[in-house]
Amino acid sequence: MSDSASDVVIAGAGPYGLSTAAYLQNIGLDVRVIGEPMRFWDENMPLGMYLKSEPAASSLGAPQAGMRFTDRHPGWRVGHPIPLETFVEYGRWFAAEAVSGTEDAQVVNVEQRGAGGYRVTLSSGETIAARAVVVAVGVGPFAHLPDQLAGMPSWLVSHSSAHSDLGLFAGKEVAVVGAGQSALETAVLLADAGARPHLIARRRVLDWNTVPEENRPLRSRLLEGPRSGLGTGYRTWVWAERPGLVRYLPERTRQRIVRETLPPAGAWWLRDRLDERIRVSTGRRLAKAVEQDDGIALTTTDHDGRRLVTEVEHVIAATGFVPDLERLALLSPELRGRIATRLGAPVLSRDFEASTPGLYFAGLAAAYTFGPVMRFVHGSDFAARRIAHHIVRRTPRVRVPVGRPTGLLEPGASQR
């Protein structure tokens, strides 16, 4: 296919990609959104899952009013977890209402074009000449496996994000490695599906979040701090609601904030479901894994160095996601080599722009720059506003659609 042209190509149609598209299209730019809306959430999250975030922290970003999760579901209240399918439906409704079209394809290659712009190749074979590219691929490419499990065959070891239907493990012994919400919920859902799960965690004691209060007394609000998209607390409010400030902190401080904010813990509503059906081994560190004829043997050690061998048929690593630019195969090797990185993540400007002008990263890849909120849906509005504001300033022509509000806000301004 011959080249086509566009102001912006957005790689990904999850919360960050859709939010950025909503802002950019609202100001009249020609935007191509590549990806099926909410595909990763629909195909890589387990059936029966609930979101850990509260309703007010589960909204995509848009300049138009009426696009929040609580606008779509006005009856949803604090303390009522959101089922996965409800959130996926909300995201697809958002795409239909706030975004002028998405394309069910994939970006397979992005390369720079001479002095300015990018050449984007799609899985369909089409190539697009774009002034700017927004990489909003979500967490999928960054699924992390511990070194002890890396390289093992997929029929023995998988990441928690690889499964939608856990029913395929019915009747099997399955080890789940991890102590966060993903690990705890995966273990519970495996038990619900008829598997025999064994949860293995480094933490000596599993942590659980407390039940949120919708109307907290004044004393509680003063002592504990305000509620934000990441929870309760004064510093947490800053990380959640003012992520632009995080970028100015020392690098070591930013790393610590990303690592320690919202440490591994289970949602309050999951606690009673982690029952006798699930074997739990805490305080155990994974030492090695050995393939066997009928499964895999895991060797773990406790804090005193005592070893224990656990034999199972499969291991699911619920061990999170770690941004690493080298795992983004959609970026050409030459382009990846030009992007400045720290700890594997791109170094970004205050507008989410990488060191190669016109290339932007939204979502988890921006967490080391803007803090922990970029790991969650709640950060999508801030990222989308900043990126849109910067792109429109460098675009020589803007065609504001008749009958639609411009809605573009200065960075840091209040949307609502």
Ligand SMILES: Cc1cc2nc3c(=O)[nH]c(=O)nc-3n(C[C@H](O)[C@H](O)[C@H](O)COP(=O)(O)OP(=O)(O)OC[C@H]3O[C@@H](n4cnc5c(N)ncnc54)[C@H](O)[C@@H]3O)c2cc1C
Contents of the next structure:
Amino acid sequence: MSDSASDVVIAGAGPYGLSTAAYLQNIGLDVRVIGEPMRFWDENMPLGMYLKSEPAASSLGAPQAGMRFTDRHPGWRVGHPIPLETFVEYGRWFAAEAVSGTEDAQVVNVEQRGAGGYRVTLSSGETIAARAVVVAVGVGPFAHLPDQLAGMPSWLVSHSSAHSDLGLFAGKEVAVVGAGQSALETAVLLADAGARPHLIARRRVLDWNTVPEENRPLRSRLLEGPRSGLGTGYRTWVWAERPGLVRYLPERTRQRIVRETLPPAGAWWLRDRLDERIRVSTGRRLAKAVEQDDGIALTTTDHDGRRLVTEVEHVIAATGFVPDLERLALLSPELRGRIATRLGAPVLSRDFEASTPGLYFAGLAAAYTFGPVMRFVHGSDFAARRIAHHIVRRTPRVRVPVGRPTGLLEPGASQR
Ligand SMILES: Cc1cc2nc3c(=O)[nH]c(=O)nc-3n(C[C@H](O)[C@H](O)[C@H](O)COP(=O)(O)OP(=O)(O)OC[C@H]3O[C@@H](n4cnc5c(N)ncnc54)[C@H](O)[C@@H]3O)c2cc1C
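How about the form predicted in complex with the named molecule, since we already have the form predicted alone?
Full complex below, order starting with the chain above.
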């Protein structure tokens, strides 16, 4: 298929890709958005799941008014968990209303062009010459398996993000490794589906979030700090609402806050559902996994070094996502080699731009730079605004007043 040209190609149509597209298209740029809207949420999260983020912290970013989750669902306030399918529907509604056209394809290769810009190859075979590329491929490529489980066959070991329908495990003995919301909810949903889950967690005690209060007394607001998209507290408010400041913190501090803000804990509404149907072993570290005829034997050790062997038919590792540029196979090896990284993640400018001009990273890949909010939908508005503003300033035929947020331009106003 022949070459075409575009101002911007966005790889991925999840919350970050769609938000960035909404801002860029609003100022009249020619943007190709590659990916089916909300595919990861639809295909890689378990049926029956609820979001842990509150309705007010679950909005995609758009320059137009009326596009927030709570605009779509007025009346959903603090303490109203959002079902997965409601959020997928919201994301697709957002795509239909705020983004003109997404393409159900994959970006299979991105390489630098000699004269500046990038050549992007799609799964359809089409190549696009683009001035700028936004990599918004989400968490999927970064699914993390502990070393002990890596390399095991997929019928024995899988990552939690490999499943939408946990009904496949009905009647089976399944170990779930992890202690965060994903592990706890996977264990509960497995039990609901008729499986026999065994939760294995490294921490000695499972942590649970408390029920958020809708109307907090002034005293509690002063003492504990304001509520934000990441929870309650003064510092948490900064990480959630001013991620631009996080970038100026020392690298070790940024790493720590990414690690420690919202540490593994279950949502308050899940607590009662983790009942006697689920065997729970806490304080156990995974030491070894051995394939057997009809399953897998997991050896774990407790804090005193005592060993325990657990035999199950399958292991689901709900062990999170770790950004690693080397796993982004859509970037050509040459391009990957040119991008400056720290701890496996791209080093980004204040505008989310990598060391190769015109290449931007949004979402989890930006978390070591802009902090923990980049792990959540709540960060999408900030990322989208910054990226759009920067691309627009760099695009010759588009004139935006210096320092003016792109979102202030009229919806649909073309600057050409
Ligand atoms: C089980 C689970 C529960 C979660 N719950 C919450 C929650 O309650 N609240 C919250 O804020 N966050 C939650 N998160 C985190 C959530 O994943 C991120 O906040 C959010 O998805 C980030 O949006 P994104 O656009 O970066 O990524 P994604 O939503 O993953 O979107 C990226 C998209 O890119 C597509 N893609 C990948 N590669 C390519 C390619 N080469 N070409 C084209 N498209 C590609 C993917 O299919 C995907 O649809 C949860 C994560 C998990 C795993």
